[in-house]
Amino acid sequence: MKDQLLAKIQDRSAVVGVVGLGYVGLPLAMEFAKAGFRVIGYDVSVPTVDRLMTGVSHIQDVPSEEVAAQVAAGRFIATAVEERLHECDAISIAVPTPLSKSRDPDMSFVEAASEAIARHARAGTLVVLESTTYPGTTREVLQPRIEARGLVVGKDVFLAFSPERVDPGNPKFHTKNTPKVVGGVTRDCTEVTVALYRSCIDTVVPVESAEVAELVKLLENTFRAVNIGLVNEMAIVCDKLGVNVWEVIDAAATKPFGFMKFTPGPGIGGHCIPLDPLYLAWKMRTLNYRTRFIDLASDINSEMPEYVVRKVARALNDDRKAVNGSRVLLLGVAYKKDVDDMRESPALEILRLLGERGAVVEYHDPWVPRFREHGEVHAGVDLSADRLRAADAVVVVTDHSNVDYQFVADHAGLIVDARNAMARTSPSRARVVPLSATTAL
């Protein structure tokens, strides 16, 4: 079975399936298609499937022209018909792995994908999980479901984990040129998976096991979460000392060794950084161990939206205004600059907290014209001089590159800057309250 599958990968006769056509799955499907494979993308969302089959992409990093070209060439088909998974020789799973309300892993999407694949898997199939999860998921969740059909992993079918490393909006690194870590349940599983990904990814990094590969992604994002937590706490320290944290960080970054620059902000967002470390923390709690760094970083990062709201309240108080009844304009609601991704965005918490305190909150985001949260539709507003003058406070939450911050500075009265965006502007009429200094600039 291994030799047959390797031969199909080599001559591109293998049919590749991708389960989940979101931020991870669709770019991966396009890379397989461009490498010459016939790709079947399976997603439970019929509207998503219908749009893709008309050549319209819903993912910022995948141009619609690229999707349309692969559909027209017959190399990519999107479907909501589960039975089409039976046609696939290799299947990559790229479904969401959120947290439950109790902050425990919600494995329902992975379990549903695993069961769908198990219903249609056949001898000679490779299954690769890409969704970020806790160590042991591949062997504990996927393998039993596949082997329940009488197929032996490592002999009849092949199973591996390869963590996604998507960074939405990154102009330099994308799916093809970001090194791909691969760890199989057996060595044959690793060998087949490496062959598949080397067909379309520039660099593939094999590791000893699926558990190693699972832990790689968690280490990467825990590293980021902990360091972001550190600089967020440093911002609070600098605030109490009356020191500009941005100047401290920039000066520290001149050291050519032993320091890596991270910057503070209103919190962390995206699907990975806020969630992935908590998967590891949950797993370790089942082994009676507390991941103290992860817990502390999570606490600090999750408190940053409240910290920003307190900044807004104090700044309004200095103008003899209450939060209740004040007009507050948020600049940016995406979780980071120059993307339309709102997953876990700290802006949502800032908006909620200000609303609870009675503020009249509007937002402007050129990347997110509207969004739905808890059934309520929020629509963005234009960035006009009149709107800026009418706002009692303008809060820079996400520092998109296509916002004219000098225009904001020239027309706003009070600006609370959580991203240091106003440091690049000339002196103006606005009073700017930075993230880290008790004295307004």
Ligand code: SAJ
Second form
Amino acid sequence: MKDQLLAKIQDRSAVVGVVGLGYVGLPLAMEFAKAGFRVIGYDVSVPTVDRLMTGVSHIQDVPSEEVAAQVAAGRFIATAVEERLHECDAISIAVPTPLSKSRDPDMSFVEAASEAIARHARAGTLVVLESTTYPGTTREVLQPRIEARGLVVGKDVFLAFSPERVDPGNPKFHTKNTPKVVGGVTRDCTEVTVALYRSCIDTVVPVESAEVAELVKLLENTFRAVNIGLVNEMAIVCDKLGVNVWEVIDAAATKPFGFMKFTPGPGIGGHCIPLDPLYLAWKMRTLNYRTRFIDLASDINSEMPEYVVRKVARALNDDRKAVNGSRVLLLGVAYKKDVDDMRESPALEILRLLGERGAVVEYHDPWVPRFREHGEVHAGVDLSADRLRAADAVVVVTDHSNVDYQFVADHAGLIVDARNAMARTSPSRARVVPLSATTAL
Ligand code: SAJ
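Form predicted alone done, so how does the form predicted together with this ligand look?
All chains and molecules follow, beginning with the one already shown.
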């Protein structure tokens, strides 16, 4: 089986399936198609599938022209018909791994994908899980489902984990030029997975097992969450000492070794950094171990929206204004700069907290014209001089590159800057309150 599959990968006659056509799956499907494979993209969302078949991309980093070209060349088809998985010799799974309401792993998407594959996979198929998850998932959740129909992993079918490393909006690193870690349930599983990914990704890094590969991803993202938590606590420390935390960090970053710059902010968003470490924390709790760094970082990072709202309240108070009834304009609501994604964005918590205190809140975000939250649609407003003048407080929550911060400084009265976006503007009529220093600049 292994040699047959290796030969099909080698001569590109293998049909490659990608389950889940989101910000991970669609770029991956395009890379396989560009490498010469016929690719079947399977997604449960019929609108997504239909749109892709008309050559329209819903993913910021995948141009529609690329989708259209692969569809026209007959190398990519998107389908919501799970029976088509039977045509695939290799299948990569890139479905969401969110948290449930009780903040535990929600494996329902991975389970559904595994069961769909198990219903249709045939002997000789490779299955690779890419979704970020707790260590043990590949062996404990996928393997039993894949083997439910008598196929044996390592002999009839091959199973591996390969973490996605997509950084949405990153202008330099994309799927093809970001090294890809691969860990199989058996050595043969690792070998065929390496062969598949080497066909379209510049650097492939085999590791000992699926568990090693699962933990690599969790270490990467826990590393980020903990270091962001550290600089957020440093922002609180600097606030109490009346020091500008950005100055401290920028100067520390001049150290050419042994330091890595992270920046404080209004909290962390996205579907990875706030959630992935909690997958590891959950798994370790089942083994009676408490991952204190993860828990502490999560505590500090999730306090930051409230911290920003307190600074807004204090700044309004300095102007003899109550939050209640004040007009507050948020600048940037996406979860990070230069992306259009709102998932887990700290701006949502800031909006809620200000609304609870009676503020009249509007937002401007060139990347997010509108969004839906708890069934309510929020529409952004334009960034006009009148609107800036009318605001009792302007709050920079996400520092998109395509906003004119000098224009903001020239027309706003009070600006609470949670991202240091105003540091590069020249002094103007606005009073700027930075994230950390208590002394208004
Ligand atoms: N953030 C800070 N300070 C920082 C860095 C980030 O407050 O110094 C905030 C961001 O504003 C954002 C959140 O943290 O709200 C996450 O930002 P991120 O830069 O980690 O970006 P993500 O979540 O879109 O993508 C990350 C990847 N990013 C980078 O490595 C730069 C990477 O960790 C993973 O490939 C990806 O998550 C994933 O899918 O796991």
